[in-house]
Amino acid sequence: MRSYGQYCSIARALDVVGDRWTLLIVRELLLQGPCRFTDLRNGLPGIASNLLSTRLKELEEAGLITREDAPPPVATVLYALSADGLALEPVLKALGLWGLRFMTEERPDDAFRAQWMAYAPTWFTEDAEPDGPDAVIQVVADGESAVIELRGGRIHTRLGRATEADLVLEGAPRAVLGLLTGVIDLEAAGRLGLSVSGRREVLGRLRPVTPG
């Protein structure tokens, strides 16, 4: 493993994760549990199979990740966080909450999976009316679908589809994320196609996260 030589906490972490795709690995793992190579693989649009299990290979050397066969009739690897890797999800959503200044342009060939949108709302929102009623509110991006739920104070999501919803937004990833998360407001999503039907009030119960 490569190192910046350093006796910094800092550079020690880095030495770690610092490579290419890794804390992406971690990111999947984090959003879809233990998973085959497969799933990996498909939810890091980009990555060669030969990287992705050198990527692994060295998280499992690091202690990051653990592998375990799957019993039948899955009869395969699954791959895991261990609590070493669990203990980066603070470490990712810091990142990606300052990472969100740099969502305002969307490119052309950028990938985007629904499992992206599904973390958004939960990592980077909170409910304005904690004492408010349930509502459930779909979301649909690029023909992915994923659900946001408020109930408790708390905002879950979910893949899929809502049997019933108290709102609908549909359009493009950028128009959508940036709506949820506040980089843009309703009118900006507008002028980039989306589509909202329901209850419209129920977007100011998404507050967006303030960073620390």
The other form holds:
2 protein chains.
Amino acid sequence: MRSYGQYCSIARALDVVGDRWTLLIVRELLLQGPCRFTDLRNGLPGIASNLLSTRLKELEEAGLITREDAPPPVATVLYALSADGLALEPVLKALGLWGLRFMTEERPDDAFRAQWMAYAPTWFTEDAEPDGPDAVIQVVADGESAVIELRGGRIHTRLGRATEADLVLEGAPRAVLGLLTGVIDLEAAGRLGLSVSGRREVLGRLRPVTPG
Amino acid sequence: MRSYGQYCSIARALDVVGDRWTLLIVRELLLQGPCRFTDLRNGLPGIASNLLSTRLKELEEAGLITREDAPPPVATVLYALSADGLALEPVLKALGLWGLRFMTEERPDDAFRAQWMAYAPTWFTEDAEPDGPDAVIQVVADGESAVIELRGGRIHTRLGRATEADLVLEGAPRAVLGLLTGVIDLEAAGRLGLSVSGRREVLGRLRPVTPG
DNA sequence: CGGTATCCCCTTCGATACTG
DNA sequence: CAGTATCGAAGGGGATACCG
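Follow the form predicted on its own with the form predicted together with a further copy of the same chain, if you could.
Time for the whole complex; same chain goes first.
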């Protein structure tokens, strides 16, 4: 990216991460952890492979990511965030929280991945009953599934399926994610075709954090 | 900007503010308050006027800014942030805090404006002695001057000059800003040619906030 | 699997000039 | 002051091909 040529920390930050796709690559590395070229490509539908390749080089040059050979069983290159790259988490959180206001708009052709749903509860909600019993929520949207675990006042998420869930949500991404982030209520989610089974009261424990 | 086509709040946020110059325009409106086309252009050295014009239209369309006729004495159009636009402040704060790490690199041709210096103390430091006496710091860099006021545990800044200051800092932007944000110490600032006069102990009250 | 390399097309950007 | 008009240059997107 061409430098803005301004002695301002916001402008200098954008000199580094302001290019198209750059922050989304950081997002994937943050959500997926160290991963391969193909994993990144899967998490970034729409990017051209040559552009991903170029951006990875630029990010490495800027010191935001490291490139290392994985141990024997894998035998491939792994990309991972450096400390400077990890330090972008607050930026992505703030951006993601601000962006929630646009998630109600329907765009049928948008791609969807489980990890984009999984970060929402950990980043944008808190347990309203931190001393309550452990609880597990299974969410399924667009064939992608994730597990939300409330444990010890903390909200963890991971991809995949749970063996036993207190609550199961299944439906369109807009319905599931809207409900999880508190943008819509159960009734509205129902109108969007959400299917709910299990102990619905667990949902009350996901309290949206306010911006700022 | 072409949409990323991803149902993810970070991607949707970037669909709106990911274009080149967009976040810097928001920065100026946040730092300067409602202002005219020319004020924006002055705060955005390097932008082409047609591009500024285009971006303002896009931002208005997206609902981030409003365009209104100023009252009689001014008789011009004023651009201002809407609530959605103002809500970007945490994003700019996070980005600016992250970007501080790049402010030590010297780039002699970078432009500089007082308002880019003024936001640093309010956003990135806190008063280490909130119950201490009021204090006023006058900073001058590159011909641009600002005033930092410590009052009631809060740190305010404004452009311009103070009538009476407890401490006066004058020097290159890197020296002044580095010192204010805690990136460098007084000795290092001195080596960069900073001139300090007044009660230096006031500086100790500017405590850098840690990222996160 | 993990990329690199090209090509083409189109959009965007930036610079400059110009106008009410 | 507040933009619009124009134009060349660069960058991004998509497809496809290729290679260790």
